[in-house]
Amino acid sequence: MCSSITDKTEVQNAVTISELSKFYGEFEALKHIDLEVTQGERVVVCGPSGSGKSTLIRCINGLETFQSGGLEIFGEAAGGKRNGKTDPRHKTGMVFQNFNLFPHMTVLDNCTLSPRKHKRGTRDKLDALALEVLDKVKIKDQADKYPSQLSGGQQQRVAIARALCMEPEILLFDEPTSALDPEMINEVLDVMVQVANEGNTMICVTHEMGFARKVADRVVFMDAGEIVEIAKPEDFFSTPKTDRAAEFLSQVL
């Protein structure tokens, strides 16, 4: 089992994954994954395309089912029925690579839809919370616009705000900058750095190695459905322990 780097022995595990395997037909996309993420920890998952990174994060969020192994969110078993206390989606917020905003709804309504459906408060209260979060991601002035009126970077910031409006205990990012033009990447990364620095538990799948260096407590390197290496950023980037990680870094840095 992979342990956290934190010295605070009483910090609760936000995510505990043990011997998790995921199949698509006969193809094993995830092979006996073991990983622990402690509350407040920031983990970056990287690796080549097809290594299982997005599949792993989608299993955590309940968007994919897995065939064997265990997954716990704050000690509650997840991966079974998607209702009640054990539904991992109640404690996680997901930011996708392709925004997934509702085009017929304003920015404000995109942010308040889920809290309204889960009866998190009155319309006025939820609107006020959404405006506060939109201000945090520097896009409050776009609240009454529709997604089609925004740039890609602005849309992704709305997607981050939407996730934050559910006040999740764990934030999951699935390659949030991969669909952006190069000049828009930094504006999204800046927001992600700000969110990370507020102490949120964060698991981020990304190819942005500069972001990993800056905010990650640990880097998880995956290849061919397996976790190959886990290390602190300073160790991973300077002295990778495996040849496969060294080869990957030589291609992306």
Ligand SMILES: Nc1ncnc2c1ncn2[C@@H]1O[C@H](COP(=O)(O)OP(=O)(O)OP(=O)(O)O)[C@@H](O)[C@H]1O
Contents of the next structure:
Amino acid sequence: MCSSITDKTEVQNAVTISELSKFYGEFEALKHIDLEVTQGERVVVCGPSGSGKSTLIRCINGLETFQSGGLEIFGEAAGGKRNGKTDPRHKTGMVFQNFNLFPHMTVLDNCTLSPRKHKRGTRDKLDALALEVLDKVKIKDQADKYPSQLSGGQQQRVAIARALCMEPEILLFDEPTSALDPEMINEVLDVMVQVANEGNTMICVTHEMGFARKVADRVVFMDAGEIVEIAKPEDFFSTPKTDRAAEFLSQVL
Amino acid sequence: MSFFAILLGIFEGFRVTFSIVVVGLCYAVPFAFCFGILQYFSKGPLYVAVTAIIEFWRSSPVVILLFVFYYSLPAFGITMSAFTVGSLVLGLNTGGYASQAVRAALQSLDRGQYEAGVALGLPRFQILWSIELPQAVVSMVPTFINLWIQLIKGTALVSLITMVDMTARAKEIAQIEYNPVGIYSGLLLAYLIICYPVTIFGRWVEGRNSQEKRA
Ligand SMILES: Nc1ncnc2c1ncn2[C@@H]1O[C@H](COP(=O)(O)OP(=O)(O)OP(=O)(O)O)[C@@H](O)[C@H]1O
Ligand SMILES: [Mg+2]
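One more: the block was the form predicted on its own; return the form predicted in complex with the named molecule.
Whole complex next, starting from this chain.
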């Protein structure tokens, strides 16, 4: 059930998760998760609150440790703990529900912080690159402002730009539109669709089913710490295989 | 003696008061950051040790610390000048308080800030330096200004270990001339004159900080 249904077997796996279990004390938040995401694939993760979606995505980029099982990023094993520069998780970029922009830095500095600290180039060159990315998310004219001067939708687009400026090989999103006012959701989704269409590998926790339909190669449905169902979006939304997925869909759609 | 002459006489002790404050700050600020940050990061035995050192400096009465360091330590072969003892004790006492402002400011930051730093692949030190501290410092400013003023006022105690600061000068003048009202209100005024600029400086810094976010 959990094997990839795409048959591009020659394509490299971006993420390989096998038998991954994560405990918070006694509580098993992730139960023997198996998931493979190929390079360039766009996966949407959904499921009821508390099902472990955030935990899964945070394990992938090392914000949470896990107790057993394996995680590989482009074939390189990543331990439970994120481990400095050599950790393959530096290839992942993350967009958070609450943006988590740095309030004391301008939009531009938010975007260039990581490349600057990783000495990716001169300040001028990195500024120019960041401005290009900000242009892409349609917020270039706000580059010199501080995050608090922007709307929620604008802030989230900056956060996407900041993640893109790391030139990550895998982009992770954790409910990027859940903290937004309804009228701002679409501007962020549009940017995400655009990013998806550029061929980035994406794993996106979201309940925006329109977005899932539009860009997802596969939908992963989680419940109670398990992956219950993996399917193509058109199949998942029209004919979910499990009762749990059907029940979830009846609630969100 | 005119009130002005009394004030001038008191200000003969200004240099001592002022240098105790300046050198005291040189102890207080590094101590506050080192120990506040250490306490923020440490666990287990290190945490206990760090906390014990902070509590020693924070919870002991300054007068007693001054006496112990100036009068008792020589019995163990450790002799320090009154100036060293005064600035060290007052500085580290202030630093003990200030370290708690540092730790609290770091702890009260949104955890998402740290997580965003991790997600950007920054090493822990870099997250502290570029993301956490700049934000924490802003919220520490009011406490630091208060403690600075408290340090200035605290220097009056060094007159008890033979130093001739403003307070000691006032007492000297009081021995020459019987004018308790004039002399001691002059002394109050003298401390006000040096504390008030710090208050104004604090307001200015706070104003600048809040402007920065909006501007
Ligand atoms: N730090 C933590 N300590 C203890 N339990 C936790 C912690 N974080 C999450 N959990 C638990 O792990 C489970 C999965 O949480 P997670 O945040 O991954 O859910 P989610 O699917 O992202 O839910 P939501 O849709 O509400 O964001 C929940 O039952 C939650 O209570
Ligand atoms: Mg979540």
